[in-house]
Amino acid sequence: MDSLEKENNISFYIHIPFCQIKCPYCDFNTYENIENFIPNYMKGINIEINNWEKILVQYNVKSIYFGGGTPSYIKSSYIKEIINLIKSKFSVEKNPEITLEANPVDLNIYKLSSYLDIGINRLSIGIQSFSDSLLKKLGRNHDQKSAIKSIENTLKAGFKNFNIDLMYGIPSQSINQWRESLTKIKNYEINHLSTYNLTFEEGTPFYHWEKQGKLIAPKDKKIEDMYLLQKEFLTEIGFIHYEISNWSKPKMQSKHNLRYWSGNHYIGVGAGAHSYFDNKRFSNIKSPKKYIEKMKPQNINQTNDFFKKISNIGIIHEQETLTQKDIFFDRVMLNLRLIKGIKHQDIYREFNINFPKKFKHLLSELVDLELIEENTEITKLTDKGILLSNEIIMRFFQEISKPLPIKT
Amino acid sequence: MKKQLIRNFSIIAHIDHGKSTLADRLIDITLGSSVRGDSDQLLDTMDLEKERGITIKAQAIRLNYKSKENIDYQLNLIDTPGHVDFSYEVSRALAACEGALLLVDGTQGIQAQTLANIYLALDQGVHIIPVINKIDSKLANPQAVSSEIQNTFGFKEEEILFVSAKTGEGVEELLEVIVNDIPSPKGESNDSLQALIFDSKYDSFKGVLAYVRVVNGEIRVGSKLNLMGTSKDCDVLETGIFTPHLIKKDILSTGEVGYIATGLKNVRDCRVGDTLTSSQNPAMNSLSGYETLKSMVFSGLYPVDGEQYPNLRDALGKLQLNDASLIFEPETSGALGFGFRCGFLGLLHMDIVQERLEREYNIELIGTAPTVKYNVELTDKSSIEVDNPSKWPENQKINQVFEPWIKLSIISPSEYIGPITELVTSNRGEFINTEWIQSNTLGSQLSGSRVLMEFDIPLSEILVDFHGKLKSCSKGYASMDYTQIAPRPSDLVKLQILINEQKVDSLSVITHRTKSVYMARDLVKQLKELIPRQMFDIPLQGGIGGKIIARETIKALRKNVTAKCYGGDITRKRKLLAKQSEGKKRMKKVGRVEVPQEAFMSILKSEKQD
């Protein structure tokens, strides 16, 4: 993936914001017992790809991604129909990385070969523990077996390329129970994996429950702990780490997500999805019944103005538009993220900035303290920068809006 | 008017006990409650000195009173400054007075600034006339504070007044008393002119006001004079009175107070306590009791934001104009970055100094750790004052050192000799001498067992949360004094704070080498409190010299990374990193380490006094 193509690839993200239970760690939005809206829903999202129809004449479309809440949880005809009409209307890449989000529940024989016939090559499937105590703890609709019994389904029904998320830090985890975890993906021709580490995010029951004490975050020592179990079990068994949270086997990453960290253009489509075109990163109002409200054939302006086009719709919840600055600081986030690194060569080309040379004094203060590997091509964070990884891209945050020295 | 109808006096008090209550209840009586309008405390100007209750500035104002013999009277009160700091200023304005009135809070009884202000008065020469307040007060015991004193001072039961400022009761007949007991002013309007500077302020339009109380001769708008003790000629722009407003008059004359426009630009030109006399005809003598202030305690002030440094720098000029003890040069610390190191003539105006810096002109500020004046005898035989740790000189230079001691007198119910000996002898104070303060009167609580007791202890061991502690281990009932007594050779040290094995120099501080140890211990403790974990362990240690006698470690973090960051986390991480190193860069550096501010300031900070 070259991050300095000339932008004129996208790629389509297309919100599916329905679940049956919403998770109690979940910050996305999405909804639980909303499933009456979803027929609208899907024309609305039809409706709003049409719109992207005239301003991305000249783009090519790299990848699409059905992300959630859950879409495989609505029928795999609206699916469908979204693939056919982007394919219809875009000029899209021969075999572009078509991924679903999936639930271990959802995911049965049929509904898997349906997949296939569709056009989805890639999933993304929602195991997050195979421990029955911790997957209870999670709140989440499936067990173990339903979790195994998926991943079997997936192979059988020929899926090569598919992911699997775990998580680790849960509440009273141990770092036995993280290892078994790791021990089952051995069992299976498994080649991508992501691995989170729970966050209680502001504003979901886990966070106040934390708060009240009801729910007690591992130590950090403890997660350095299972960060460093995982790196080398990985490793071990044949997995590349790729991204802070990503691991895949050779030339199995996704196509999709690498796209957002080398910083190139994306277009969200759906109730809160988030967009980067043009210099401009902007979100759809979060409501779907807004959505749905506001996404009404007759709303479409025309003009050649894509950002007023969009506007006018009034469902743009939040919208920016981009500095250099601001750009180049994405970059440095995203890419450090990577674990590849920053590339000296790319900074240089794109932003006409020489890397080391800008941040020659950071750079030698977190070589010094380990936390970054730094050679004449590329700088990259170490495991221990990984897990300070917040910390460094503050500090290069810092050097890149540091005021010019006052006058005394 | 006639000097035999001329009376000046001022109020001395304990801070609280209602000085400027009564300035309020007697200028209502003498010119009419509508001069007052609805401000209270009219002669305390300043917000700050409303707020704390305190008087920074002396003031003066004349009242017009008919007496009961239908005599019309002239009366200048001269308010004081009611706190140690500024007893020099306090002395000045007694000597502009023939007499004083005394006030005493009839719910406390004698504090400590009663005493200090009462021999102010006595080495003046004033006639006091003993008053005590609040007698509208359930929990005031007159007799029993009438008793004290008394006992204390040697004044006979009938002198002694009883006042409600509040209410206003026995107003009258003090006004009474005053215009029948206090004398009218001597001096000779035939003399060439004397007359005394006991405040200045600076006038944006009319240059630098001087208050003056004219003890020969008279001033006339438009002659020239001279400052005798800076040698500073100037003209008498305009002339008048205060009532408060300015009013002008062509003439002062003798035994009169009021005000003269010089046209000076500058208020240390035109000092507390010297006298002006006519460049034609000058006075053979200046009046006696002229100082130039000195500054007791000095600090450090750094802004927050570095980027406000000029606007210090402007703020503090413009304080200067109207505080000639206030003094500042520029100073630089490896981690504060540029400020300016002040001089106070004690806590209570270092506060203020801040305070009025950050209030008045928004400054944001880091105070240092608040120091003395130390004299240093090298071993070449020289000698040099030191106000800065930084400029310590190493330990084998150092022949001996020569710090300011205080004489600490302290006012508390007996109960509490134990605990504030403790405390005083604690930070190396020594006991001197235990006075009772006696009440006749049977079964008073609030007088019958109170304890004057007098300290020698080094000034440098009250200006760090001394103040408070006395109130804490005496349950609010301690009032404290001091003055300064010859200062002493003593085994100080500089204990140096090292972060990150980076010497900081505005942590590092003069102590005494018996207290160095648990000194050090408890600084880089509270340092380890204050400094957020960062991506390194960092060492904290305190150390003399070359040898390290205190140390922490403030282990590294282990983890702050985001697990999720697709489309839509972007914005926000950008955002959330924005806003968290915008915090972050509040901080101070110092080498590597990223030092929150209210290190520099929590650490050693002085006590709030007033």
Second form
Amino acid sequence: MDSLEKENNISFYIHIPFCQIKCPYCDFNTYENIENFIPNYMKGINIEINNWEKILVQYNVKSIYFGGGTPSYIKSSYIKEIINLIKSKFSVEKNPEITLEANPVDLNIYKLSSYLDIGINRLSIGIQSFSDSLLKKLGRNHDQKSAIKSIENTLKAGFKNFNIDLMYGIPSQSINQWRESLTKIKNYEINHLSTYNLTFEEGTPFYHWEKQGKLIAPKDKKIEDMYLLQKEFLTEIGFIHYEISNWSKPKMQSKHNLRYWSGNHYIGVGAGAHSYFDNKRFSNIKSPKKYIEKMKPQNINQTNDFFKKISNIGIIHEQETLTQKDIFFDRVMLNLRLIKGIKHQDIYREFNINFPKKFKHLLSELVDLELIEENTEITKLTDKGILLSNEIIMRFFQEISKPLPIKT
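Structure of the form predicted alone, given the form predicted together with its partner chain:
No partners, no molecules, just the chain.
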């Protein structure tokens, strides 16, 4: 267990897979037209949390995140029950960050007030665009008017901390449309923004439509121009770029997501939810129906074998104990996503690896291509590198797969 994990802190991710409409670009484990599953699914969530209690009794809960799917689509009473259960079963730090993902159409004043009453203190609103034509293309169930109304309601209800999601690289999206969406950030008291370059993920309708020629992805140059526009605009209005897709006002970074990117423990609860704990990765079965059918209260196996111990916790679909190389790659990958980059001294202290020496040739190549900044103490991506981050991370993976050097 590394130094980051010796704090005995964990975070909970609660997966709510229900959506009123599944967007054609979405490849998450989400479903529409299965509302009849909601009551029993939420019972399953409560059972799984109860099953975790004995294993995690000594851990302090730092944050809770309700994702999906659309958590705002279900009754707030279900969310309240989960929060109260976690607080009754675990040691929860005072005023933990509790985030809930929401769609604009769900955010009326009554529901927002109920969220504050039950302990939700941060929202992440899936706006995606302020253009009616682009929202229609994305298959969203809201328009510009309802997007703006959701922000106004959020502020009126008293939320001080909330994020909105915006997309760029949408087919036919113009630079001006992207600029107009960004301008809305300046007009309201928004303190956190997640921006995503739309990708056509395999298995989604968008992917098939692109293959059929029905959708045309923007050119790389246009994507780069959109990224540079957002960087210039957001920097001017006081936002800090702290992770590839995330910007915030000072001290308003997402505490929960920073725990992911810092390699800390998190437990995923619900169908298809992923976990990272004690250098192990595992995930639950994806089908909500099977999750409901098989989730039962269980006694914890008294064994030192972690996977045997948790075999009755939920419906484990995949599991993996990480090797030292896996852990090293995870640290490199996650730190590259952070704008502050990889601190060579931290890598040396944690893994006994001389980072500049290990990656001497790769670093030289990436510097020549202007994809990373030249620095003897830190490796961080340039603006150009951020746009090619997946390819760069794969290059590091290939290098890490080679034998590790001896500390010198």
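The structure presented is a predicted model; accordingly, all values stated were derived computationally and were not measured. Numbering follows the first chain given and starts at 1. In this text, the rigid core denotes the largest set of C-alpha atoms whose superposition between the two forms falls within 1.5 Å.
D27: CA moves less than 2 Å between these two forms after rigid-core fitting.
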